[in-house]
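Next up is one chain by itself, shown in structure tokens, the form predicted alone.
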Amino acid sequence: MLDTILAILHMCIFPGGVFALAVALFFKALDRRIAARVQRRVGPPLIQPVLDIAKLLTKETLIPRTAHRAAFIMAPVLAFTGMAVCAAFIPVPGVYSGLTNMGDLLVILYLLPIPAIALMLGAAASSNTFSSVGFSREMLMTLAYELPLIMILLAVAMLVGKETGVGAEFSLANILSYQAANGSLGFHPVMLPAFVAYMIFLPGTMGVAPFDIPEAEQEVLEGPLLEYGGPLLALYQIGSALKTFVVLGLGVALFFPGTLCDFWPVNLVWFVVKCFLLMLVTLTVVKAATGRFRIDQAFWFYIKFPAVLALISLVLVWWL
């Protein structure tokens, strides 16, 4: 009973829920501000993402007459709840070890595609032509970037498992313990291709340029989100913000989980700083400096580059 209560608190307050949403919205504000500066614009205020969500929550919810009402409403709820649960599994080195008694790396692998699945579900339920195009594009993108993610996680699990004698280690707490004793995997020569592959995976899973193809405003008018507004669109945006925290936090936990001292507030700030630096390199700069791929270009890009890099690390772990 106590474990269940603690799990709910972790999902609602820390590291998921309030903490994850606050950090993610702050990151989104910084992302927009820095991207604007790169493009020689002023950019919005740092509180703009909060204002956008607050405004949407006050609007009326409109549902198309031809839409499947239940699926249309449940899709954004699914995206939000899936990421709220997933955020609770992300460890904060030196502060929080994750839900070690309830799941592991495999659970995160199952939970991460939920926002994309929810987006496809909402697009299919809206009965809009542009949403259908966005649905097909989102499905192809998901297939493209999920393959390298699976191989990245397998490479990490196999490396730590072989070193500790368990075959494959899927516990994030044990992976963090191994790195605390042996150094960060991001500095391990065998894991360097996997780390680069993870960096390439981030803009695809977050749907930012040049991989914002499913929601291309100039082509399909926001695609899957075209018919959404009000609180339902706000739930999609909250789910997207939580996913930002999840994928950045997972990257830090897998490759650079080191701490500065035994004082947990310092470690918490250091974790947030590392997440921000990872976002700055992989999302902000890339988004500000690139255009948009075609869907076929994006699909084959993920098959040729991050998938091959992740496969190299996986083969090296198995061979060495």
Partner chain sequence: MAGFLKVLLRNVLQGPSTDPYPLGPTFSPDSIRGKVVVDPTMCIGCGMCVHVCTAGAINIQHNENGHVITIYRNSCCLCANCHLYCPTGAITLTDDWHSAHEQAVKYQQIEQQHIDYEPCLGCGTPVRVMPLALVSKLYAGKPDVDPEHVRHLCPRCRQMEDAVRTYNLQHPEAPASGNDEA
The other form holds:
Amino acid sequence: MLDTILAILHMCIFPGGVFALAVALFFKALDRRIAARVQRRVGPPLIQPVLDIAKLLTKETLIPRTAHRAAFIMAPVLAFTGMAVCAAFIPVPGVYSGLTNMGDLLVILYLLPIPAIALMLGAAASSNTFSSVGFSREMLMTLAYELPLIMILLAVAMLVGKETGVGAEFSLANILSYQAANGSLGFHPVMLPAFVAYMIFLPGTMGVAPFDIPEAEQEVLEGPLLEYGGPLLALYQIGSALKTFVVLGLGVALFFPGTLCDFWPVNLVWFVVKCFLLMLVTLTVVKAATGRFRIDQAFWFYIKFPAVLALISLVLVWWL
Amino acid sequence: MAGFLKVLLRNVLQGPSTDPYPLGPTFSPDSIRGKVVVDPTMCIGCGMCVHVCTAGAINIQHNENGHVITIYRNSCCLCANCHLYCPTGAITLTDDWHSAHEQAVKYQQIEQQHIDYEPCLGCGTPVRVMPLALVSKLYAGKPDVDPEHVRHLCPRCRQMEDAVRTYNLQHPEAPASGNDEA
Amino acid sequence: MSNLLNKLSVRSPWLFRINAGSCNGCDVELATTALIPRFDVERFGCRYCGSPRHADVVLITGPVTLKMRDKVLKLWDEIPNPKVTVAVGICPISGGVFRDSYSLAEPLDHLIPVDVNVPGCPPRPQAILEGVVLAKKIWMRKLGIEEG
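Switching conditions: you have the form predicted alone, so give me the form predicted in complex with the partner chain.
Below, the chain from earlier opens the complete complex, with every other chain and molecule after it.
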């Protein structure tokens, strides 16, 4: 009983829910601000993501007459809850070690595509031509970036499992303790290709330029999000913000979980700073400097580079 | 590959190049074409601006005691043809580009000037008083002409005056002989 | 609570543009306000959105041609309330240089309630920014908040 309550608290307050949302919205504001700065603009105020969500809550909700009502409303809720649960599985090194200590990497692997699937569900339910185009693009993108992700996680699990002698280690807590003892995986020469692959995976899964093809506003009028407005769109935005936290936190936990000292607030801040640096390199700078791929280019890009890099890591782990 | 990073870094170091407007001051280029204004002392109601206006935004209404020139700013396409073709230079385009306004005041966005006629000093018919600048241009080399007097004459009376002055006639009230001589 | 939300909401006006048969002059100026660092419309929390469902401030350019009339009306109806309509350029306001053409419908404010006019052919980017700021004021009035 106590475990259940604790798990729900972890999902709602820390590190999922409130904490993740606060960090993610702050990151989003910084992201927009820095992207503006590198383009010699001023950019929006730091409170802007909160204002956007407040604005969306005051707008009226329009549901198309031809839409499947239940699925249309369910999809954003699914995206939000899926990510709120997933955030509870992200360990904060030195502060919080994850919801369970066995097999949570697999759970994260299952929960991560939920926003994309919810987006596809909503797009299919909204009965709009442009949404359908966005739906098919989103599906192709998901296929493209899930393949490297699976191989990256497998490479990490196999490396740690081989060293500790259990075959494949799918527990994030054990991966963290292994890294605490033997140094971060990001500095491990074998894992370097996998880390680069993870960095390329990030903009794809977050749907930012140059991989914002499903939500391309000039081509398909924001694709799957086309028919959404008001509070439902706000839910999507919150879900997407939580996903930023999840993928960045997962990257930090997998590759650079080092802690500074035993004092937990310092570790917490250090974790947030590392997440921010990862976002700066992989999302903000790339977003500010690039245009948009075509969908076939993006698909083959993911098959050619991150998948091959992750495969190299996987094969090296297997052999060495 | 590193080229774009160099550009980004340079941009960060240089800082934003954003104009502070509308939170702060902005600039107006010298040649900007803003709201149209009519100088009521110069407009002679010839109608050239109405003829050349691309958007049909100018209207001149004549009546017996004067004329009214109206420019609808919400139709004006700022081409400045009126400024170019105006014979007296009465129409100018200012550098005031603050054109945004609410719907409630949409139909007040006009430039309107009433030009009243005054009775001719010679015959008494209502006449557009000639702009002083125009008179001094017309009678540039004639110091003996009183511009203030001449500009209050109707064209016919002015012709008389000119004829009398040119041929040193004594009686302006005898137009027949003057015309014959001319 | 809802009053607070309303007060916060006006600081995030998302822009949507409808081209009702424009010559693209005004559209270029709208793109300029968004993309050129000098005018950076994102400072006010604005964002050009691709979908009418996300819009708060709708910018309409172009004289409303007969072919576009029904589409403009349909698109305008798709935008959730509260919304503010801004007519950009002289064409939607009066017909501009195309006035009295056989292919034009009526001026925009005969079809839908327009809130702000930004005349010009095209208006300066700064004038469009002025119009957006004015639209924010009108949005506050529509929500019943006194200006401050």
